[in-house]
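As a starting point, one isolated chain is supplied in C-alpha cells, in the form predicted alone.
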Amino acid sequence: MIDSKQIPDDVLSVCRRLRQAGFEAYLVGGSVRDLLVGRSVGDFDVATNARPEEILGVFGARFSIPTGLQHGTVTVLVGEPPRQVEVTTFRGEGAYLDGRHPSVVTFGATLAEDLSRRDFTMNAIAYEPKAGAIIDLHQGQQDIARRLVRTVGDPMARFSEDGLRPMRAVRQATQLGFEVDATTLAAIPATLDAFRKVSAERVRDELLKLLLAPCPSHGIELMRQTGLLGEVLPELLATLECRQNRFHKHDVYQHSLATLDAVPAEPILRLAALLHDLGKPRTQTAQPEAPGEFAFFKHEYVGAEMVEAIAGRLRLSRAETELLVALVAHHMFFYTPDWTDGTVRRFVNRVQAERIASLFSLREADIASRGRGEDPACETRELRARIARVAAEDAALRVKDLAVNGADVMRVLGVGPGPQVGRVLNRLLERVLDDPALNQKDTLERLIPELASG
C-alpha cells in the first residue's frame, strides 16, 4: 500500500494538471518502489500520454524546461522553493543497436507499453493519485515482498539493451538490501559486450552510488561474481587470495571489503577504503624467517599510483583524485608518543588538514578490520588530542599560513617569480613547523637571504 500522505502536494498539483486538462497522469518508476519499500523518496517521475508540446502547453513556459523532448521529457517546476517534476510521455522504443540507446522512441504508446519497457519489475509499477490505484503488470510488488531484483521480461534483451543495466541491477539490490534473481544475475556474464560500450561516467556514477549503500561490500562482491568487476576495477581482483601476516585475519580482498563496510558513508572514502591495500599483490615479499607469512614494503605509494589510474579511468574531478591518492598514498602513518610538535605539524602538513578525518576514518577502519580484535583509535585517540592542540596554537601548518608570501621573497631578494621563491617558502616554512613563534613578518624577512643561499 501507498500512503498518498507521502507524496508532496505540488507533486500531487501535477498530475491534478495534467487530469484536468484531459491527460492521464501517473506517479512512476523508483519513486513509486520506494513508497513500497518505506523508502525516503528523493525525486518524483510522471507519466502521461500527453505529447512533448502538449505538456509545454498545460504548464507554460515559465515553469516547464523542455530538457528531454526527444525521448518526451519535459521538467515541470512546482512549489516554492521550486521542485523538479520529471513528466514524460508514454511511448516505446525502437531496437536498441548501440548497447545504450533506442534507435526510435515512439509516442502515443499505453501505459502498459510504456511500463514494459522499463528495466526492472520493481521500477514498473505505476500510482495513480487520485484514485489511489497501483498499476503492476509485472509482479513488482511480489518481487519487492520477495526482496528480487529481476528484469521486466527477458534479461538478456534487457541487459543487451542498455549495458548500465546489469550495474544497475547490481547497485540497487545493494542499495536495498536485496538479492538478484538467480535468472536476472546468469545474464550479466553473458551481456558484458553490452556493458563495454558504457561511458565512463555513468559507470564511475553507478559505482559512487553503490558505495554509500548500507553494506557497499555486498555489491562488489556481487561485481565479482558476475564478471563486472573485471570491466570495472580490475585490479582489485589480484588481491583475492592474497595472503598476508599473522596480524590479519583476512586476505587482502576479504579485508578490502571489510575495511569498505566500516567507514563513513563518503564516496571517495569508501572508494579509497575498498581500494587501500591495492598495492600489496605486487609488493608481496615473503618472510623467511616467518613461514607462510608475507610483508608489503610500501605497498601505499605502489597503490597510490595505481589508483591514480583508476581514478582517470573513472573520470574522477581532480579535487576526488587528489583525496583519493591522499588517503590510499598517506593510510600506513604509524604514530608514537615520541613525535615532538614540529613531527606532529608536519604531519598535518603532508596530509593537509582538511583530509586528516577521513585518513583517521579509514585508519581505524583498517585496523578493526584485520580482524583481531584491536582497539580501532590505538594509533588516533591520542595523536587527534596533539592535532587539536598544535592547531588551538593557531600555529602555520602550510606555506600559506605564513607572515610572508612570494612577493615578499621577490622584494626581499631583488628577483623575480621562479622555483628559488617557492624553495625559500618551503624552507621558512620547515623552521615555522619546529618553531611556530618564528611565524612574524620580520622574523621571516630577516630569514630569507639566509635560507636563499643554503
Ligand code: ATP
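We call the rigid core whatever largest set of C-alpha positions still superposes within 1.5 Å between the two forms. Note that the structure is a prediction, hence the values are computed from the model and not measured. Positions refer to the first chain, counted from 1. First, how it differs from the form predicted together with this ligand.
Once both forms are fitted on their core, a CA shift of 2 Å or more is seen for residue 445 between these two forms.
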Second form
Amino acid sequence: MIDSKQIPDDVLSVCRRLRQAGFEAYLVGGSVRDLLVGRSVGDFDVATNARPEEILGVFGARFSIPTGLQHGTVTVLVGEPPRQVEVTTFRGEGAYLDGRHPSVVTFGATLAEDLSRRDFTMNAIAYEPKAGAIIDLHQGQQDIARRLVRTVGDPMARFSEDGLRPMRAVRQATQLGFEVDATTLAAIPATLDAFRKVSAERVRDELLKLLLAPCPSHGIELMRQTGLLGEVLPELLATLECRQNRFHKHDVYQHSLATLDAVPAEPILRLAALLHDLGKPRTQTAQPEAPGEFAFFKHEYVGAEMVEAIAGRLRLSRAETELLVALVAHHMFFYTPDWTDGTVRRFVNRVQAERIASLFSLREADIASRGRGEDPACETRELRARIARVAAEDAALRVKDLAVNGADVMRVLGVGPGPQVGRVLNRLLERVLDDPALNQKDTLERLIPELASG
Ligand code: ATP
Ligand code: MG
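Starting from the form predicted alone, produce the coordinates for the form predicted together with this ligand.
Next comes the full complex, and the chain you just saw is listed first.
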C-alpha cells in the first residue's frame, strides 16, 4: 500500500501537470520500492509517455534541464526551495552489444515495456498517484514481502546484457537487508565475463554504497559466494582460513568482516576496516615457542602497499587513496602511559591530526573484533586526552607551524631551493616536537647551521 500523503506535493504536481497536458505519469524505480519497504526515499523518478521535447514544453525551459536527452531524461525543478525530479520517457531498448550500453534507445514505448527493462522486480513497480494504483507486472511486491532481490526475466540474460547488475543486486540486497533469490544468485558466477567489462568507476560506486549498508559484511559474503569478490578484491580471498594467535578468536577474513561492521559508516573508513589486515597472509610466520600460533611482523606496511594498488585499480581520488593508505599503515600503534608528550606529538604528526578520529575508530573496531572481550578503548581513551592536552598547548605539530619557513632556511644557509631545505625543516620539527619552547624564530635560526650538516 502506498498513500499519496507519503509523496511530496512538488512530486505530485509534476505528475499532475503531465497528466493535464494529456500524458501518462507514474512514479517508478527506487522511490516506489522504498515507499513499499517503508524506507526513506532519496530521489523521486517519474516515467511518462511524453517525449523529451514534450516534457520541456510542459515545464518550460526555465524549469527543465535536458540532462540526458539521448536517454530521454529531463530534470524538472519544482517548488520552493526547488526540488529536482527526473522525468524520463518510457524506454524500450534494443540489444546490448557490449554488455554495458543498449545499442539503441527507442522512444514510443509503453509503461509495460519500460518496466520490463528494469533490473529487479522490486525496482519495476509503478505508482499512479491520481488513481492511487500500483502497477506491478513482475510480482515485485511479493518479492519485497519475501525480502528477495530477483531479476525481471531470465537472470542469465539480464546479467549478460549489463554486467554491473550482479553488483547492483548484491549492493541493494545488502542495503535493504534482503537476500538474493537463489536462481538470480546462481546466474552470477556464470556471467562474470560480462561483469569484467564494466568500468572500474561503476564497480567502485557500487562497492562504496554497499560498504555503507547497516551490515556490510552480508554483502561481502554474497560477493565471495558468487565470485564477485575474486574480481573486485581478490587479495581478500587469501585472508580466508588465515590463522592467527591467542589474541584472536577468528581467522583474518572473519576478523576483517567483524571490523568492517563495527566502524562508523564512512566509505573510506569502512574500506580500510575491511582491508586493514590484508598484509597478514604474506607476513604470516610460525611461532616456534607457541605451536599453532602466528606472528605478522610489519603486516600493516605490506598491507598499506597492497591497498594503494587497490585504490588505483578502483580509481579512488588522491585524497581517498592517501586516507586509506594512512589508516592501514598506522593501525598498529600501541599506546602506553609512558609515552612522552614528544611521542604523542610525533604520533599526531605522523598520522596527521585530521585522520586521528578515523584511525581511532578503526583501532577500537579492530580490538573489539578480536572476539576476546577486551576493552576496545583501552588505548584510545587516554591517548585521545593526551592529544587534546598537547593540542591545547598550541605546540607546533607540522612543518608549516614552525616559526621559520623555507625562505628563512635558504637565507641563513645562503643556498637556493633544493631537497636540503625540506630536510632541515623536518629536523627542526623533530626538535620542536620534543621541546615546543624551541619554536621561536631566533632560536630555530641558530639551530639551522648545525642541522644542515650531516
Ligand atoms: P538507489 O536507492 O541506489 O538510488 P535505485 O533503485 O533508485 O536505488 P538508481 O541507480 O537510482 O537505483 O536507478 C533508478 C532505477 O532505474 C532503478 O530502480 C531501476 O528500475 C532502473 N535501473 C537502474 N540501473 C539499472 C540497470 N543497470 N539495469 C536496469 N535497470 C536499471
Ligand atoms: Mg535512485
